[in-house]
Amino acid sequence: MAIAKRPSTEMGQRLFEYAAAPEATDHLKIADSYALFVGGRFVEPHSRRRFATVNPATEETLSEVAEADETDVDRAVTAAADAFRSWSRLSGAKRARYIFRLSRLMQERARELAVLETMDGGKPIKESRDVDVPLAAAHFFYYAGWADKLEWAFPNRRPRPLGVAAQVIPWNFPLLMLAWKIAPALAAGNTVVLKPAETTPLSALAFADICQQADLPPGVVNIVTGAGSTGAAVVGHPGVGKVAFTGSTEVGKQIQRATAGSGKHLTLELGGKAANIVFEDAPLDQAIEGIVNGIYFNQGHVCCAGSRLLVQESIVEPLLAKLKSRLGTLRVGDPLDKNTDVGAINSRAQLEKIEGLVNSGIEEGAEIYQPECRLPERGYWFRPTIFTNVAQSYRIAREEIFGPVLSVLTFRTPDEAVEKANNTPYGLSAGVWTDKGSRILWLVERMRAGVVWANTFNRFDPTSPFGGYKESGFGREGGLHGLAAYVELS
């Protein structure tokens, strides 16, 4: 019998690399600049401006995109009115026909939107590929299935679709926020002006194109790029009657101001500081896996993102000892690459929010811990992220860094964990991570956040209502919830 040899330390020390596996992109055609979408034909923006888009993890521009101005956004709710006048009268049934087409063009065309979210937003290719294009194309297919049972939804109650609907998304999620908000919408008998994020537009006008593609009446969906100013016009517009915004907690709040009295129906999805608790009965391995999905998933660009961890005091040794074994293993680098678990940052500007945070932390006496790892030479990056030692005062703690940063806090008691994990002006949502069911049901009914995992962390579905409290926003997007947010019922 041959024994075999035992590998010299030296070997069994030695990292193996893994060899690179970039997604392909010359299936991909990126046009040299973008029209709006208004009407359902691409038109030339009355502003005559333009502003570019570029790839964070090369800060090569990608292409150039039109500005909106008042004019423009008149035009499309203008448009969007005139389409609510057939779309609104049309059954249920033809409607639901045409959000399915909408969905199985967006199956068709997935590895398309994947690398085009990936070039326009930084996010590694299979979490486009995995995640944000199949579940946008899922919210379609749930709506579509709604959209001629809303008698059946709502029981011994009329609904009636609300007009124009004004919505400003994020660039975190552009692709998937664009699904939350436009699906249910065009279910209820809506119109839709929608205004993606400055940063990330080229994945809604590749939406556009679809919806072109799937003969949808001119007008029922119209898309104006731009960037603060552009979304304020839409939400202003005395046209519009739902405003529906993600986003910051500060522009969350002035959109309210804007839209109060104005009889405009509003739904908003704003910031977040969740809670990620652990328990010494923990599935310890498991929780690992959540706490790294929680906050390092998409750079920490989620407002859900479990950013505060409390650790209970008897297993913070041992978690910890973990937890940075498995930061050692994220790959930080090129978000084409199908290895990659954390990629580029979406912009300059939200790379020194991040820079500014993180050194606050420092110099208010928190434990910094970064894993060692080559970022490229060109492009936003920042490194997965833990800070120990901190306390509630502490900014990392209270402010949304929105990045990959983790703030570990501990705790003694379920009470004590309660306390802090409500210490926070924002109630999106939280983990609870323990062996015992009758915790988990005693934590969820005190934890002031609209959702709240089980021994899992950022799970989402079509059919499941997802929303804050406080600061985070109110009303919900998703389920029966979020197509009650887009009727009036009487």
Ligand code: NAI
Contents of the next structure:
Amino acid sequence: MAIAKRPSTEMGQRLFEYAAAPEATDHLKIADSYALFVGGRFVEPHSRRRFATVNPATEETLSEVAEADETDVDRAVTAAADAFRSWSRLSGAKRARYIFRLSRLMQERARELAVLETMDGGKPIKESRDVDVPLAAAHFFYYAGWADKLEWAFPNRRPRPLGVAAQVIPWNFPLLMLAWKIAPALAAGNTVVLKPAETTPLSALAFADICQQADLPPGVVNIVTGAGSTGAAVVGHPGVGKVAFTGSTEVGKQIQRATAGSGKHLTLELGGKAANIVFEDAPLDQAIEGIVNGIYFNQGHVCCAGSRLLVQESIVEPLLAKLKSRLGTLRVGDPLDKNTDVGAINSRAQLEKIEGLVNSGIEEGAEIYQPECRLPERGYWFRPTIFTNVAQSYRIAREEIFGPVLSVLTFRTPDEAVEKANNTPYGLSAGVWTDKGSRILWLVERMRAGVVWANTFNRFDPTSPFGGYKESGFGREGGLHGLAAYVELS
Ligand code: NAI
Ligand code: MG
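The form predicted alone done, now the form predicted together with the ligand:
Up next: the whole complex, starting with the chain shown before.
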């Protein structure tokens, strides 16, 4: 039999051919153009300007979205400030009822939201369907539960809301980041002006529709679309009492400078360059799945991605052989296909950034591995990539690539693993794979990272705080910590 002569990886690929299984899109209505959501209504932008949001898997324009200018932002902040007077005085139980309703409506409209998220941002439908949307609804559900229990959340203190929260979010988890920002803000009695990222505004606009459907009092949530200058206007507005930002470290630093001395409360959730550390006693097959999940999930557009793999030297060869073979089974392509593992890169700009960093890796002397895979002709794509022979000084070992690109480094002793893992300006997350509980505890104590996953990776739960050290930012989102970021205690 000819097939018996094929190397096992190739056989693996051929054995698992799937028929196309695209998710239907006919239940989704995307308007040709969208206005701003201010004071509970969709209003035409003062700027009269609009910009296109495209589907990165096809390069087709999905819709034209309003670009808010300073006047638009001022109107949104004014609407939020007006709404704050009554929203902050509403009983916690009544606020909870609205937030529960938002959560239930997100669940009811989950399919629509998942398809929208996938079309606007390029992430595989199985991720938006099974991760983004359910987790987003879970955040609202969780914080709804706190709204009438603030005195228990902060015993013997008097929690007061901060006022209007200015919230700017990125494009990698649009609806989920919206939930992380809006749910705790509302539970604590704040009102919000949120600006989604310019490449992925549609799920936030669908959420605006959900706010109307839930009869949320006008002005409690305002959504202004636009790019960086709109974001700068939102966080710079003198009427906001709190700024929450998730995005690049560079913009985070600008926001910190812009808000310094203003009295605004600030939380920043920025980039990362997480170490995923595999010891020689780790369950190897399980670790392979964790490595794949750590860096190829969501095309590697993940701030806490396990982008630096640290492998104990004694197991480098078997681990890399297994990893390369596993890469050959990843399905790259149509994000709407239910079998797809790696979808489209979010934008042309992000694709160019990834290509630039990957080229720097090759030039600096690292060895590149990419599995064979056919990529669609249109759209933005990047093959799952592994770099070996990586020195700590290479750009691919230091800078956030935010793409499906793994840099493999090695270590001999646990001390060396810690040394190398912490050798980064970032400190958002880390992973450790080992059979020994004592080693996990030893390592966790020494890691400068906000989250350390043990024998798993990229696990999220609304009750668990998330955030960084150093250039990964400060403040925590999720759990009680996430609520504390939206209150002043006296
Ligand atoms: P970015 O930081 O420019 O964008 C994030 C959000 O900030 C967007 O909504 C954007 O419109 C807004 N923004 C941009 N400039 C602003 C300003 N001056 N004031 C207020 N808001 C502003 O990130 P970008 O350019 O989309 O991606 C560049 C790199 O940043 C990525 O390659 C990745 O390495 C990193 N990044 C990290 C994220 C994270 O989750 N930590 C998310 C997105 C990007
Ligand atoms: Mg888009």
